[in-house]
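Presented as structure tokens, the chain that follows is alone, the form predicted alone.
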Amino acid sequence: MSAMWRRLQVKVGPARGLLTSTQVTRRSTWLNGHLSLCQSFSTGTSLRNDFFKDLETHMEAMRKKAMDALPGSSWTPLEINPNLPPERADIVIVGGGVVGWSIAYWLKQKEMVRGGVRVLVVEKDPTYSQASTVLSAGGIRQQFSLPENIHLSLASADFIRNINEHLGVLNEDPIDLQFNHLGYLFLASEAVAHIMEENYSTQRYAGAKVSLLSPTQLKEKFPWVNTEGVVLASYGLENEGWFDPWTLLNAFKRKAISMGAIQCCGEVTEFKYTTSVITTTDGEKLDLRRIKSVKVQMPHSLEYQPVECAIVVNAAGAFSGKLTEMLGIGFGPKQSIAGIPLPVEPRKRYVYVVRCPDGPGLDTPFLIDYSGVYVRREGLGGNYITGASPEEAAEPDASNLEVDHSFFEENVWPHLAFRVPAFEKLKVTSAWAGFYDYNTFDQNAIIGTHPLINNMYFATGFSGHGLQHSPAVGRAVAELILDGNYKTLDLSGFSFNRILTQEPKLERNIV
């Protein structure tokens, strides 16, 4: 090798006989009856200088290649894909929606030293074309029935109000969520008015600013509402409204990456784990699993990367159930812990954009009718978005995101036009469909570890309110991982244990 290196250390001298003449002549004569032209031109010193410059460049490239081939170098004959994730990470977050990136941000925010926690976020859909985050209606409200959800909303509203203090990045534009502070307006019929009163008491006790309105008060405040059938209304006075989901997602993502979080476009398709067997006091044998690595499949490729990790966060939203199935959860004997699946599945919801120049106008709140139909203003040009959740027995096919326009005509428009007569004349200008990460057990979040997988943390099952709770949920999950318990909000009621004991925490205000 040293002899080869010495051979490369040659001096570049004049290439005698190659360019010693300053004149090049192309001479042509009559050959076989054809005339060939004669042309002369001078090369001068510039051509000689270019030649030596190119030669020196080639020699330098040869020296570099020789150095790369020496023992201990990083040279490899294989091409390295720059998009591959690292081979090791402390924490792998599966799911790059707003919840996943919020967790990544809080993990980096809480680390004791810069780079102390290596966080990798894996997202299979870099366009977010099917992401629940960006396909949602973008609302935030305190009007829930459970104290945990109310406290999550209050904490998230405070975070959003001061978002640039949390997520601002040096030399980047300030974050503008385009927040509309117009509140939620829930309407109740006689059959459910008592539930609204109970919820109101819970919300006020938790610190939410909400007021109850009689039909007369409702008509005075919002004269465009038809109060027929309405017995009671509940209106959010502050910290409620709607904002741009895409901006919040990108703000979390941008800030987390600036703090050292790593993003990867790919899909987790397999886990490597160890298994140990324990016996319960009832004599039941349980397989305890500990994840050692995840397999990240690159998009549109056979290439993949195993990533060793200490902790996995399941923030895969509507498809989080598939991750637990890879670990055998839900496939054990019935009535056993391993036989209970993660009760989260995708549920398709339609959002319709309608144009109604004579609609309610700029003071339109986020209206929720007791029929299940909702509507809110979209922008300033007489546009509104509307929709409704279908009946349980009429859930649409969730294998695609195609929009059913007949659902609007049969299930949305009649109720919408009855409650707000101005909407009798409207035009549907566009529509889209998105997925809820629907918790079929009690329509509430599942946060924390699984009893049989002690290093997988759940942050899923929000059933439509993951976006609005993402700032507070991200902080809570980071506390669980790094501190070992909750420090700010106690969300232990949302653990997987309630599913094992079959004790649902039902949220009665699901939109």
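Residue numbers count along the first chain shown, from 1. Under this definition, the rigid core comprises the largest set of C-alpha atoms superposing within 1.5 Å between the forms. In this text, all values refer to a predicted model and were calculated from it rather than measured experimentally. What changes on going to the form predicted in complex with its partner chain:
- Annotation for residue 483: C-alpha shift under 2 angstroms between the two forms, rigid core superposed.
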Second form
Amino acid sequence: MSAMWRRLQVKVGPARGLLTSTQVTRRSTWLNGHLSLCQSFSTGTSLRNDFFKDLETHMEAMRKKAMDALPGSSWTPLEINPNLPPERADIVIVGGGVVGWSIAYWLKQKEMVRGGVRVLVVEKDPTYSQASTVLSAGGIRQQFSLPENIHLSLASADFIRNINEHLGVLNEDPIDLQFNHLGYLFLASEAVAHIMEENYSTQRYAGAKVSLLSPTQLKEKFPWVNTEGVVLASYGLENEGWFDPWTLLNAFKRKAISMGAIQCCGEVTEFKYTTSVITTTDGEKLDLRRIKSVKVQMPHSLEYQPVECAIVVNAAGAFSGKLTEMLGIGFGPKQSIAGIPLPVEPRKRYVYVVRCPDGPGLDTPFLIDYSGVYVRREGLGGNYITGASPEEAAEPDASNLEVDHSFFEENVWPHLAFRVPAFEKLKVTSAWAGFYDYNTFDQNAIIGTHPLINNMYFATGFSGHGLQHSPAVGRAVAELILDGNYKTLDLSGFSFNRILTQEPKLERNIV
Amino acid sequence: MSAPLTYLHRCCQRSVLLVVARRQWSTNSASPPPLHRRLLLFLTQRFYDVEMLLRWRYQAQRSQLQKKNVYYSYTQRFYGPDIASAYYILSLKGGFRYVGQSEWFRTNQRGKFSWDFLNHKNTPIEEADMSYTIINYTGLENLERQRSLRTLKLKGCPEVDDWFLARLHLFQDSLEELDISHCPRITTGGLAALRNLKGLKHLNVSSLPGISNPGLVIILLEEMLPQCQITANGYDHNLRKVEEEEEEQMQRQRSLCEETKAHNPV
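I've shown you the form predicted alone. Could you give me the structure of the form predicted in complex with its partner chain?
Once more the chain from above appears, this time first in line as the rest of the complex follows.
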């Protein structure tokens, strides 16, 4: 009854306003073709009008609250952070780069039943601003000196060739990695020519399609190269090139998540482990650790979630050393096994984008000079990506990703201009820096368990080849975890034992 | 029984409505997929069974493709590599010509071919016409030993992609003519791999839907292969067409702005 009266009053209000208004205001009310409330000098009616306007929104909000309270909606009175990882997971992969997601995909691919293993991938930076994956030059090559590395690259190239069968999701677009099929061209001087010849025979034996070129053949094939000082060159004919690492990462991620892997944005800050003391045959006491749970800290907050897990995989790339320190590895007495830290540290590498309109054309291979300078074509507009590895003594500071442009002028440009005279006139358009997860011991991957930690698997230390080996390494680690041993490729040469026995497995062709 | 049918009917209507709405607001030129495909997509997103059936169908298609392109090791062991390559080409419904012979061996529409090619033992193949066949990277292994192959026609092959082109380096000394027009899976990265074919004299790269900026890519190809004559038809290099499209887009945007202004006057 009172509501009706109020409504009536509201109708009377504007009518009264119309009648008492002057000529001017009446014209202004009909200006836009429809009625609008003209100025009224009493506040009573406007308040009541606002209330009726708000009434609709109030009713809507109440209706929504009622719907939420009914079962079937996702509202709870306890405000739980939906981004927390689950409380229990079978395998926790620390590191959401291409190696981490490749391992997650292969674990899901190899599980026998749907939901057989619960895989959680923890990545601390969802923008990937410092991750080595997305900052890499994206090349893949078979020209290594170790047969294991060659086989890893061949297997990864096979995977990438059939990527739509492996990582294709039904009804989605096919994956386009923008793979440029141009080989790597390594140039050797007098001093290293014999190493190149040995590597060539290893590579051919392992099945890589590489060809050796003399300086005259090199000049014939690539007339824009200055062959002074070059004694031998090795050119990859097939399965080599460069591609987009971001697409590969997203393809792995999408497929792994579609198969049931769980992703979490957070940082691993602590491990809870049990220690048992064992005595070796020499009478030495060793602390065997077994990880019980992983503490995942949410970004920019004090909230954390302890995740109980059976196995932890360390795929943290450049930050793997810091992760292992949390377990006390490296802080034992110097002569014992516990005293040897994980020899992986971040090393900063610069990549410069240069523009040279007169540069070599569509067929520019990934040229790598014996001085360590590399260059490859980027796109079709005369842009090139170049860089170099600094000397051991002159390693740049790895605490940030700032680019040093004087490095280009002192270390890169002179060698580049000497080797390719067309690059004497160029302009640096942009540059970035990325980390290598550099294995300071022998620049090769470390894959497998640590002797003192029962359930932590390493997949790190790739020193610049993580991206090109990621599919094959993912499969190898999944075989280690689920089958107990390597099944397709035997990577036991990359286990942690070589670091304990101090026998380096050197890779001679590191760029 | 009628309940699921009415549900389906309503879903059809809803999906049609969605399509109509999308057509109004979409600015890209790709037309929306046909009704049955949209229906299938809708069902796949709702039911695991439909998804599984579609995946089985896809896998069956792939395994059929692999079976056709398998390595004919048995034939090679008993008849030699040349006969094996010839048999492979014929079973994929292609055609070929031996070195020194002038007649072509082909299959007819129904897939039948004459076995006369068995009479020529140990003669390598000089020209191969695999247009519109399902040859792919693994199938090329059957032609690996043909180092005197001069002509290879791969017009309209749906499975020829960049990796296939990279593998053509096997014929780098002998190949003189290559036709890869109308292959949908070739992109610019694969065309760059043709630099290994130093003896190439004729190259046909017409109507490749996979390459963006076809004009620029053709120019770069011509620079890369100076002795080669490149045929590249079927591309629209017309600048005026691009300008017209841009104008059309701006017109559409302007009309949309006017519509929104009419509905919400300030």
